[in-house]
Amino acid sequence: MPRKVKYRKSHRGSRAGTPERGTRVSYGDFGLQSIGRDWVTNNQIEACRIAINRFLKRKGKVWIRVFPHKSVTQRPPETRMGKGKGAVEKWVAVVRPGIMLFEVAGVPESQAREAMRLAANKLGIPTRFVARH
């Protein structure tokens, strides 16, 4: 979650459109690119990071290209309408098709592919493995 935000509770916003930036492998040699659109929670990002690092056994370098800036609120179950907006429940990153989620460098392609496969299993969106052009 961010250290500081201007407004604690945000609107849901739109997941439509295509990204203009953040779609190429910029830092590493291999990347995990999203094909679908969804909210990716901070817990999912952390689970992916742990899966990648455990598989690579601290070899190579890993970049996380998404950050959960958006707060999502939730009302308690079986609560009547009205009485305002719920408390902040989780933080999410808005992911659109083409966004690079993770990148790795300093490892062979076979290892990078397997690490990204393990990470992709932790996400709820379709992804693909890409290499630097």
Second form
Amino acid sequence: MPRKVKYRKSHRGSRAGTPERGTRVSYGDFGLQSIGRDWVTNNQIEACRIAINRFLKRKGKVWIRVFPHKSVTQRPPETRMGKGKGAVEKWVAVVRPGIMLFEVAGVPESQAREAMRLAANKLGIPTRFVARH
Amino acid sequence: MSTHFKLKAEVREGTGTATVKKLRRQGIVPGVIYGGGQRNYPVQVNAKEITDLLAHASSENVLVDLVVEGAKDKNKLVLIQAVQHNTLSRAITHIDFQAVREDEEIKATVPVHLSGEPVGVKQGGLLDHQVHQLEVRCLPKDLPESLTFDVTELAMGQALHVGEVKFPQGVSPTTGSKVVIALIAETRTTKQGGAA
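Please show me the structure of the same protein in the form predicted together with the partner chain, now that we have looked at it in the form predicted alone.
Below: every chain and molecule of the assembly, starting with the one above.
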């Protein structure tokens, strides 16, 4: 989650459209690309990072290409309407189809594929494994 | 040195989103030709032909002998300047051709490959290939398909800079000499091993 933000609470915004940038393997040799559309939470991203690093036994290099910039608020249960917007509950990254989520370098393809499979299991969106073109 | 690919194109009549969408559905890729002291004009190429061409090319910046049906000057030497792809399917949606002259220098992006196993990797380091493509300036006849640099001598913590590598004759980089092409980074595992 961000260290400091200008405004704590944001509107839901739009998840529509296709991304222009952040869709290619730019840093590593292999990547995990989103083919779905959803909010990915900071906990999901962290779970993926841990899954990748545990499998690769801290070999190679890993890049996280998404960041949870957006705050999501939630009202406490059994609360009457009104009294202002709820408290910030989680931070999410808006992920559109085509966005590169993670990249790895310095490991063979078989290991990168397995690491990405384990990371994909932590996400609620369909993804695919891609190699540098 | 560069190989010239051959491609057929036609002058495109219609412009605008609706027209090009219709063309894409028919297996045609819209494009444009500019440069070379001529007026810009829209063209179209066969999607299968351009996909096959790029599949056999080392990069998207290649020289093409273009035959343009319906143009005043039919045969042109062009450089593929930019290729737009669909984000998910990677299908080509648009292509930019830059007309070039044999005696005029061009700027093109060339893929960079590394050869050899560095000394630092044998010691447990990680080869971090930072620049995968490099922009170079040269005459069209000198344009290399790719650049291969030897990294065998690189030890742990050392880096290969643009200023340290030898380019083919007539080819010069447009980037600064201090740009790092590759370096040998210490991995977390080797750091721990050294500390223990």
